[in-house]
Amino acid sequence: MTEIAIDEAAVAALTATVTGLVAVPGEDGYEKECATYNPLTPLRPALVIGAASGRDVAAAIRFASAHGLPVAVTTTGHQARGADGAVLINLRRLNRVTVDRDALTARIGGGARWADVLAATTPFGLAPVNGSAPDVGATGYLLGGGQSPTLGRLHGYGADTVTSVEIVTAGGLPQRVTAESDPDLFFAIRGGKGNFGVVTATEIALFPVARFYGGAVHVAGADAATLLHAWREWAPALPDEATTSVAIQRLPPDPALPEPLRGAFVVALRFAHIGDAAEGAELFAPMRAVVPLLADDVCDRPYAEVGLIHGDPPGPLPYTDRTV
């Protein structure tokens, strides 16, 4: 990578600007907010600038826009892109949730986690169109669409629950948009990931769903035919309350991991159904039989413990993976 100098002036006088840290490689502070989740992907920006509010935001596109520079957006690095010689915002600071029960709706702020929402919204029995992990930013996932391992058969991906935008365009000027105020931007940021702008909140719809059944079950992987075939017949019929995936996964050694799962091969099967646990329970039963099972924890579950579906490491970690 060839590193991009940019004049000491010009970075004092963003830093005097921002409320947040702004740091270029070799300052304390850039490497923590350059981190991703996965360490193959690293991020080698030419400025960094953890932004604590909108304005901060504002300032940094400006700064990119004078100094001919691209920007990168991050929140938890889950799904890093190429941010070298760009100016790169993080977002993780901004992660206020605020849940409205009447209107069963929360704001979310562009850096929060799954995790900070459905910690603000589960105590009401109030749902969101959440992803699979909590760990993941929330902003990243509506922005893409976002399909749930729970709500979405139901609801519709993520994204069809955006009811507003708080964002920040190449303008650098702030702006809230509705299908209202700005129908063609509105389509177009759900589903179009950061090409439109650097969202710093959304306001999206929530459910009243307080629990499920669900969770995962594994299974060896030299089983996966005689599972699969059967999970081709069975899927297909499964009401609109249920959803299913399968993973094929190779796990690592982990002493975290139950003994017939560390470092083995295997085929893990995920369920989720939102309603009754004992008709849950009753169509979930035919995969339960098809091969012996290595792991079971399908169960009636509060809807907090979501993550537990796929179960995603949640911490950093190598990896590489390829979903179709």
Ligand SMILES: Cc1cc2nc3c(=O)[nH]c(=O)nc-3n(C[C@H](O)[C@H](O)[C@H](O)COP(=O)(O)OP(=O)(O)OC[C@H]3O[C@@H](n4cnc5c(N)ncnc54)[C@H](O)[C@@H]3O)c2cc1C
Contents of the next structure:
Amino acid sequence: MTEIAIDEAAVAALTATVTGLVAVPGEDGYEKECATYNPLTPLRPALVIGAASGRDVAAAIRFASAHGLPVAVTTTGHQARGADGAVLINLRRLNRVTVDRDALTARIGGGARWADVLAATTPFGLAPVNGSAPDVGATGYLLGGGQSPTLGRLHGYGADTVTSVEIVTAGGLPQRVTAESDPDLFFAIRGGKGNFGVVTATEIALFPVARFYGGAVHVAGADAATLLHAWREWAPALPDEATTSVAIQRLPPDPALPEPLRGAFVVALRFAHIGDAAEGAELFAPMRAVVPLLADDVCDRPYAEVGLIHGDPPGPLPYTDRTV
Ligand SMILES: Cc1cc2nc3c(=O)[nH]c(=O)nc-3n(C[C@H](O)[C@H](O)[C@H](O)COP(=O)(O)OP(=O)(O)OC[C@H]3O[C@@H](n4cnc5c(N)ncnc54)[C@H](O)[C@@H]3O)c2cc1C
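Next up, the form predicted together with this ligand. The previous block was the form predicted on its own.
And the full complex, kicking off with our chain again.
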């Protein structure tokens, strides 16, 4: 961890300005704001601001700029890195989602998770181009492109569904950016992740999708080769309404998992079909017959159950990863 001394009076002045939380190492709230999805790798900024509004975000950026400190952003901590010695802005309080059911749009707070978005849209039979895990931040996903396990093949990347962005850039002033108001910045934000500013809200398009046919089947790891050869032949012929992926997994010995899967080496074959359930079942039928199934959880579902396709574990989990 990089130790950076920040003037106490300046921190006190910032605390008086901000309606959310301000904490330096050792202070109440610091650990909670800096926690990530991986308990082994908490963030270690020089100062953290739990922003409660766009104005808090702007104050944080102006503070960082005045003190020559880098800015880091987190909402869920699923992917945040490199906050050492920085001013970390935690956006999880900005999780408000409002839906315009006539315009088929939603305004998403910069710290909302997909679970927040789905809870607001699915009662109206509307769906966003969301990612696999309800626990993941919607904005981090949208800013990185955003590949959907259900609607991507029909409607493109999540970033393509963004129609406006409320952002605080390095100048410390909140602004609303659209394709018309600032084409270059609007283009850069949608794929440039947090590199162009801190996004306090986005407006996205929604689609009238209330149900899907999907989920996952699991087969023994020993059958992986047979299954993958069949999948390679089958998947390219699927219509755009259908999406599929495969995960090869060593599952943990977790009592929450059913017995054939607990602690087992398995292949999860995921499938989602937007449209008629009988048509979805017919499309998927060939893959049910390739090798014996350990578990079959593919069925007609309300869209709110989209997270069950991948079944990513919610909540913090210790792990190590690497990218080569
Ligand atoms: C279990 C799991 C499943 C996933 N499934 C998919 C998937 O189906 N499709 C897909 O495309 N991706 C998927 N991802 C990747 C995911 O979209 C990215 O990791 C995303 O960055 C996570 O954002 P977060 O806010 O949850 O994480 P955080 O760690 O809080 O943020 C990660 C980074 O996103 C940026 N960021 C987040 N919010 C803001 C903001 N408001 N303003 C500016 N920058 C911001 C920052 O650079 C930050 O460092 C998955 C990730 C996980 C862990």
